[in-house]
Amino acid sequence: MKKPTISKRQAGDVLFWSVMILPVILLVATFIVVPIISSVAMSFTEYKIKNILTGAPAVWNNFENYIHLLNDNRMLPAIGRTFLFVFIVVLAQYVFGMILALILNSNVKCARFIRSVMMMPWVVPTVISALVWLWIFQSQYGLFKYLVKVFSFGMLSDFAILNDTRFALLGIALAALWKQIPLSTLLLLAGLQNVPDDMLEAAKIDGAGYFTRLFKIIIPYMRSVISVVVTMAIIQNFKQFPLIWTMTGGGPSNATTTLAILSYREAFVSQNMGTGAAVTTVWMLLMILVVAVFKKLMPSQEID
């Protein structure tokens, strides 16, 4: 049998394709593989700021830095605050996004300049968006303490959100959601904008309501851009640092500690780079599990 032959030309794309990825795959392997493969192996050395200082070289210790995180009682409620602050923004986003992406999609007034006025949250920075809902909740003279006090008649009048354990996390999603939401919104409404209208039209014309219609025809439609925001929104809240670090520092009493939050104290605040290290490697694992389950339950594919 005769064995198929490359054409000149054939040969010459495939080694233009090579050389104009191989930049990326230079940058992806110095800057992301590299790093992780190192923060790994790190997570079984014992290493702190005085090894970087003196040039003395990390101690393997086997799994002594994940015993040690799991004995003092720190790890587990990182990890439980984590996947509860994950699962209420991505919720809330998702729920929200799709339901100003509907509105946006009626054919509302001057819809292009709510669009423009909607992703100014997603532009500011992180760190400015915390700064705005600092002084929103500010314990004295915060916005939201006086809405709070205006619409209980006065019975809460000394409620400071980040001050409470109980809900000092929901006060960073409500934060994050600002942030956040506008994104997800944009997303799917460019998913909402390629659902065919004559698919629509003829379920109207057979009987289907609105909410069979968003059901059975819209929300299966868009399979795989809501996979695509829910994935975004999952891995970005995963990793969610400067927002919590700035509104709250991991406080108060550790009632926002996150995974995030652990891996920066053990490793610039403890100065225990081996530690640090450890809780990345697991906040790592637990986030590609998270996505890998939520892609095997959510299935990409459209209607027919």
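For clarity, a rigid core is taken as the largest C-alpha set superposing within 1.5 Å between two forms. Positions refer to the first chain, counted from 1. Treat the numbers as computed from the prediction; the structure is a model and nothing was measured. What changes on going to the form predicted in complex with the partner chain:
- Shown in the overlay between the two forms, fitted on the rigid core, is a CA shift at L26 of 2 Å or greater.
- Comparing the forms between the two forms on their rigid core, the Cα displacement of I288 stays under 2 Å.
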Second form
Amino acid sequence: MKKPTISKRQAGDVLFWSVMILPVILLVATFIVVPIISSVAMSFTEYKIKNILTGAPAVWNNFENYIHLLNDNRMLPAIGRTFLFVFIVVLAQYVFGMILALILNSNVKCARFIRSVMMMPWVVPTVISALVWLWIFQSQYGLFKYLVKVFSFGMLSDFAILNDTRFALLGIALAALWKQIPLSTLLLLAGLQNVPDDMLEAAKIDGAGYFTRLFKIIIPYMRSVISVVVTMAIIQNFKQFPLIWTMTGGGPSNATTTLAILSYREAFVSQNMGTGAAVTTVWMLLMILVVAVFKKLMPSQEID
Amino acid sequence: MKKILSMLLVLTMLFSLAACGGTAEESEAPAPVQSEETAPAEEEAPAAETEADTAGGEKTVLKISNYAILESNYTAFWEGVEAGFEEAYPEYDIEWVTSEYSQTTTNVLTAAGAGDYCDAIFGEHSWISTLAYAFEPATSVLNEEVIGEFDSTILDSCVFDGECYAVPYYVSPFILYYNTQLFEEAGITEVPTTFEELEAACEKLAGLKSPITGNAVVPFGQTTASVAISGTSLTAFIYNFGGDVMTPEGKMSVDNDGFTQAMTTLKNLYDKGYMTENQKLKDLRQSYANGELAMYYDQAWGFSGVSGINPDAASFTASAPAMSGGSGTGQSVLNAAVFMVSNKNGNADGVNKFISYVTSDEELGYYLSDIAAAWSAKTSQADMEVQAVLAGATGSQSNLKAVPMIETLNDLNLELCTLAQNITLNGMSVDDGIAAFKNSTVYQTIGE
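Show the other one: the form predicted in complex with the partner chain, since we just had the form predicted on its own.
Up next: the whole complex, starting with the chain shown before.
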């Protein structure tokens, strides 16, 4: 059988795209793949700040870091809190983002102005947002406490959301939503504007009501945009650190200690990079799992 | 032709990437002019002749980490130190390495991990164990005549892993600040010296309104929010009762009356509504400056934060030593602002000069009389004038007990905050709270 021959031109093409893709491969390998492998490898060793600064090599410690985490009474609750936080914020972010996008897409007056103003929370640095919300939630004279008192007709006069172990995570979720909804709205709005008007018109003529059009045409048509928005939200909130660290530091009574906080505490407060890396490894695997499950449940192909 | 040009462009980019690399030795030159003499100098004698060659008129850069320069109350002072030092020692340039207070240790460690060492850092006493490996024992960097000027008890409290890693800048124990106007309004004539007297005073103060904002007054403030310094403050609170948290060897030791009494008192004050929970020191300072907090425990220098918020605060503020409870004598933790130093860049001589300069009678004298409320840690400056607001707390600087320096001190401090939050916010009994504390990972790691 005659071997398939590669023409000079084809060989040149292969060489060309290989060289073109090389910088990207190098960048990804250097700044993503190598650190991940290094972090996973570190999670199996005893490796402390001292090792970095004195140049002492890491020592394999027979899964001691993972055993430590299993025995640590903070690990499982931290996983639970991380999932709860991600679930609340992602769901609310999608629902409110979609509602806002639908409103802005409905020829409402001053839509452009509203869209510009709406982006402001997204522009504010996360730590500044956290400090602003700390003031709003201030336990003695915060605005939030006042509003709760007014709307509960004085029945809840002493509600300090960040001081309450049952609601502190919700307080942080509110701050996260304030910051993240604008971008979701903008992306969803862009998706909405790509839904063909003729298809909606045809459905309307056929007698489809607003909600039928929304659930049967608009949302299925936006599937790929929604997939991107939700995936981004899952990742962003899974790794949410500055908001929580600034607002509560993981307290009160560890009520807001998520995997991000636990990882930081292990690595930079306890100065144990090994256990910090072990938390990060578990955290990364869980995040990959969640995103994979979401992708499985929500394939990104659009309707015909 | 287009393909060849594109490939050339890509190769140029690759070459640029490679050129950006290099070893730490090549890229992390500590100073603009470092001669061969400036090899890292663990082996070198203190203040050895390792300075850069300044004969050519070029200056040696001293890299000093200082979070305070970003804080408006202190910026002018530290800029003045920089100008004054560079004028006195023209062969040196100070380069401040700045980052926000809470990020300082992480940033310094990260840079040190990459081979970028600071020559000195201005920081907290509790940072010593965290930063020890990024710096060097002070005794190996500073000359005997420099280090010998500091109070030996305070130097002893800076020992980690058998070596003294810092010299104190000033001593700043936890003391009681109180609002004289509110005390007068409540008819309190004597400042509480025991926790029984505190409770009686709180009863009188509850229900008052702030003369500044009109909001209700909280009688007492003790920080318990989840930050390391709150844990240090809670340790001081336990010391007030004669209690212990650790043995001098750095092992856990909480089965003592003082520890239990301190936690019981804390819970009692919270349950009676005499204090708000989960407050950081800066929250307490804010409330106090607004006249919404009648008294609170703070580090002596914390009053600078109060007067930064309300410049009129000095007119209604006085101080008192820490109160005593149980069989305690009102002892507080030996808390100081410190300088950690290093000769890793071969700048020991410059570091010696800087420490001498910044702790000189002129510089420190100005700092303690005009900038921060605290006491000098030099034996020769025992009578140095301090801010008038500290008059009531005189003697506090000598009724102190050192916290053993252990590697996981910050983590332990955060766990103490969790204990305090559990028995107050979470409503746990003191016994259950202590049991949970003893069951915590940090406690188990440190061991008894």
